[in-house]
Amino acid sequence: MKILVVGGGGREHAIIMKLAESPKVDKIYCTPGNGGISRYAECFSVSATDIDGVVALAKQLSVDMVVVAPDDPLVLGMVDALNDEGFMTFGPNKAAAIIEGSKAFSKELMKKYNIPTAGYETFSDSNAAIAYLKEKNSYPAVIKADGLALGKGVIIAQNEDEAVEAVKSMIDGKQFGESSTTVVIEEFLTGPEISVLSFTDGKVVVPMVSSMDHKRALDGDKGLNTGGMGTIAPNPFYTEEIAKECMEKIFIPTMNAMNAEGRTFKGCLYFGLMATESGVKVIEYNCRFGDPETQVVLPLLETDLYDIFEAVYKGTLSDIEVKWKNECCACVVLASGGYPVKYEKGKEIFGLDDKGQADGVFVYHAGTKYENGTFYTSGGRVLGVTANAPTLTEALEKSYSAIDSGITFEKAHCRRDIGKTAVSQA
């Protein structure tokens, strides 16, 4: 089989390295890819959001399957365009991808079908939103841009001044463009956060191994929100009891709700959850593999990923037994100095072999380029140094040891407390 993967980050690198293990996959292409991905797949320069360009590339390469990994092209309808041309695809169509593309839609869906989530209201008028905030007078308050905002469209306001500023900058100032002309204001929930990615063909939901992301830039969950500074799996807060509760009250009801709305979801449906004192609640849905959650989930997968993708497309997921290794996995992100605000690119990366890897770990490239046999930085999040081991403590030790033994670049930084709360819980 020849497969084209759309995207160019650490998530796509993890998907490609797992697909490369399949005896059924002969050739992998990627667009636009990155330096590390180019060592495992033939890369092209078509943008991940160029629907016509990707369709033309798929035709040119005569591929057997296209995997659309990022949120933007899914929400824009890339899968629909590929399906119209007869391509087998992995990823939801435009009608289903709205579950991430519009937070207002997803909140209304949960309200309509009694799926547990935080209390909320939706606004497109800043004065009405501010009046609501003053009436509630409850802080912290969560203010979310309705549309996609590169994972940065959520403000947790600690007081009225911060909340008013967030509303004005989003709705009136269009801080995130059209994505923030509508906002969702939510009650603030507390409890451990849990990420559960799942495979679904619209008939069954097959949860993957749970994971825990670390969004803040600095140790102790301080600093600005980022796209994710590291992950661990499985998440020790996701007990068997909680897993059962989620399947009964969240996972299956969500699949059924999307079917009832005529928006059958086929692909990877991501559940961002919080285990509150009053039960598990949905913080957000994503219509695709999470990043960097994918980097710790897929290394634990035993079943052939190509077989799963094909079964999701054909609606035969119930015929496959999805198996997982009885291990733990940890991913530590090496980021550029200054990320997530201002950072420099083009720094030479040391400590990697010709494939962009290092002994004893998986090195997933998020923001790299490869020129004349050398890897250079080309983004904020640069590498995800990832390891499997029988215990989480051992997996973390392997990841940090690989970094400390020489995987680095000028002004590189990483959090030193990835998985700390999970280790203490376990």
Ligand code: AMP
Contents of the next structure:
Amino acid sequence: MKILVVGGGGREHAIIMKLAESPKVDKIYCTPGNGGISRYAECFSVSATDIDGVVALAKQLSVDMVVVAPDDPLVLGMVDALNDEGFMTFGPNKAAAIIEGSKAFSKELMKKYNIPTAGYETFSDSNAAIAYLKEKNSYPAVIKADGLALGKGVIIAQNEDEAVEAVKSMIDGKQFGESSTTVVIEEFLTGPEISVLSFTDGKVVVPMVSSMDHKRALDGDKGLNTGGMGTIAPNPFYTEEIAKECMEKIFIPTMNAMNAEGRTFKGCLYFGLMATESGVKVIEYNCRFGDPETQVVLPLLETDLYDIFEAVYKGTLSDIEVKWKNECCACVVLASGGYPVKYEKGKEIFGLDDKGQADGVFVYHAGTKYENGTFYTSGGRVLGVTANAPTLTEALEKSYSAIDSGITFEKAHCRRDIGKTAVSQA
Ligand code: AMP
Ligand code: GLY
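Given the form predicted alone above, produce the structure of the same protein in the form predicted together with the named molecule.
Next comes the full complex, and the chain you just saw is listed first.
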């Protein structure tokens, strides 16, 4: 089988490394990929959002399957275009990807089908939104851009001033373009966060090993929200009891709700959950593998990933037994100083071998370039230094000691407390 993976981050690197283990996979291509991915898969320069370009590339390479990993091409309908040309794909079609593409849609879906989530209202008029905030007068308040915003479209406002400013800059200032002309204002929930990625073909939903992201830029969950500064798996807060509750009240009802809406979801459905005192609630859905969750989940997968992708496409997922290693995995993200706001690129990266790797860990590349035998930074999140081990403590030690032994670049920044809450809970 020849497979084209669309995307170019650490998540795609992790998908490619797992697909490469399959005896059925002969050749893996990636577009646009990155420096680290280019050491394992042939990369092309077609952008991940260029639907016509990706269809043309898939034809030119006569691939057997296209895996569309990022949210934007899924929401734009890349899978539909590839299916129209007869390609087998992994990823939801446009009708289903709206579960991530519009928070107003996903909140409405949960309300209609009684899936537990935070109470909310939707607004496209800033005066109405502000009047609502004043009337509620309850802080923190959660303000979310309706559409995609690179994981940065959520503001937790601590007081009225912050809330009013967020509403004005999102709706009137179009802070996230058209994505923020509608906002959702949500009740603030508290409790540990759990990410559960799942495989679903619309008939069954198979949860993967749970994980925990660390979304804030700085230690102690301080600083701005980012795409994710590190992950661990499994998540110790995801007990068997909670897993059962999620299956009954969230996972199966969501799959059924999408079917009932004529939007059958096939692909990786990501549940962002919070275990509150009044039960588990959905914080968000994503229509794709999480990043950097994938970097800690897929290394623990024992079953052939290609077989799973094919079964999801064909609607035969119930025939496959999806198995996991009984280990823990940790991923620490090395980011460019200043991320997620302003940062420099093009810095030489030290401490990697010619494959972009280092001893004792696997380094998933998120934002790198490879030129004349050297890796350079090319994004905000640069590397995900990842290790598995029998315990979470050991996995974290391996990741941090690889970083401390010299994986670095000018102004490199990583959180020093990835997995800390998980270790104290376990
Ligand atoms: P989202 O992009 O919807 O996952 O939101 C990003 C982050 O904001 C989440 O991981 C939570 O930490 C936080 N968040 C989102 N919604 C809420 C909420 N209703 N209550 C408390 N925190 C929230
Ligand atoms: N790490 C969170 C996400 O992929 O949305």
